[in-house]
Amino acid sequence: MTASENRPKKSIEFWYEFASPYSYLAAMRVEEIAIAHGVLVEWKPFLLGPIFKQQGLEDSPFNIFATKGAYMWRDVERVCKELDLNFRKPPKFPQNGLLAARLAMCEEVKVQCPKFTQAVFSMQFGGGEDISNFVNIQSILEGMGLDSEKAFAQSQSEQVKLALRNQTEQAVQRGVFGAPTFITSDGELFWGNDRLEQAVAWAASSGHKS
């Protein structure tokens, strides 16, 4: 093994919430951009609800402030067109992403976490479907060749529930306040889909502490 192979690889943490439209945009392109820069992506699902509550919010800011919400949906629609992504506004927002987040952390699913995450986002914001619906998520799991019965059982285990709570708490400790958020291995934080390229470039040039 060469010295370069021994060197720690550059990486970026991708913190996302399944109910977040901008996380959809980032999830569909983060791997391709990161690979082009030689950066590994660590997929980090978490829950924004507890963070919003800490901020004194009982709902998404996009619902609380109607003008901001209207802008967000139009913006997401424009970006989807630019990226050639399907877009269909779901009938309810925000959706309950708890089941999907727990599943993403299950042993059965997390080895294919990027593919599962993209499929859930595509179902929600590409197809306008309900991601809290058991049957909808089951179709994703089985379409990936995964054991849906095993995955659902794991998602209800105390181990997985605790792991998701801990990951959400870790997000708060790392300074995450919204989604998507990117954190490089030297601790630099970038918030928003529109900061994805900048975050990856930073990770590529400063990808780990020496």
Contents of the next structure:
2 protein chains.
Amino acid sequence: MTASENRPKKSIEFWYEFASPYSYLAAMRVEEIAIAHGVLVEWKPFLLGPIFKQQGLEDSPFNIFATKGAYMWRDVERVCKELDLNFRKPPKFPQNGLLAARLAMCEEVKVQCPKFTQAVFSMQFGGGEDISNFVNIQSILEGMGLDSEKAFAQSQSEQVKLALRNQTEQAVQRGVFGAPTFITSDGELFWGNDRLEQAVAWAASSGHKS
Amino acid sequence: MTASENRPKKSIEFWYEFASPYSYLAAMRVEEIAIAHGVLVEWKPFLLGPIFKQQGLEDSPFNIFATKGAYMWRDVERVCKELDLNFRKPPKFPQNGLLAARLAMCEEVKVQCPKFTQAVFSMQFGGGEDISNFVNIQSILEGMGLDSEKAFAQSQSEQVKLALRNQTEQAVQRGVFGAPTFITSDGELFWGNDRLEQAVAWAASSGHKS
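Got the form predicted alone; could you also share the form predicted together with a further copy of the same chain?
Now the complete complex, all chains and molecules, led by this one.
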């Protein structure tokens, strides 16, 4: 049996950045929508900063283009209301999601990556809190019954740092230029929370081809 | 009776740029969706070029950020398929929509602005043709039973040139930073074809407030 035959028939990659408001909107919904279509979600945290830098941007486009940034917050607020999601604008944007991204990929956390990711997003954009704060993240880990000391130690290992760098590099190679992004197993790419439903429907109908 | 009392209770401004693919997707649907909600559409052509320049961009963001641009075309193609709209990628992007925008605002055409606008967008993104081409636009005008000679003459008048400049300036003042944009009578702004339904629903439920 080859690796390819061993792969689930229907799956979708969910690429997200912890600092991204629209990734929050997608992270809170993707599992439910995917399950309803019989699609397995692969959670792929990555860093958007290096990708923006490659585009010649030294900051989030939402800060560089102020009018667009102001609109984005209003839009996210409205969509949260529609989706019945909590929303509180954090004082700082973008936040540093490096710690959360590394934790999401370490041994202690990664089996519960979806739950951890949702908790971090809810804390940041639902509660308006700082996710680069060690104590805040610790409370999430412990609330999930995880060994926070172990998780923090693992997250600082060379292995995890390299894994996150590789995942970000892989995102670039796959054509990811923003977050959230969905990629189906036949290589179709969908950008933005607004494409979640379309992406999952595509994955559900095309999974058997791969 | 004041001008304000004379205004329809429920309306929405539809701001669009003739060179914008997502404006095509919105222009082909906005009337039908608005009518279903009892909302009147005000068609507002404007030029995106000067707005991008104010943002420090010398070209369309879809050309500056090549990966995003390539994605955009694939996305538009997919959405067209979903919406049952024709799609053919024009050889040049962005096209010069100045002639079309001026025509949309001149006396001879503006009463039929929605029909003219849809025909221009269909020619460009449904047929892949050049909308800065005089003969192409002439065929649209004549197909609509309009006096094309009169329309072209009016479109080159100082009055029409100034009206388009003013409308573009008004767009900036209203917070428009991209196209399409919808603005409700209570000042709520929605950006993108993906927000058409939400914008119209907002206009329908908030119209009585203004």
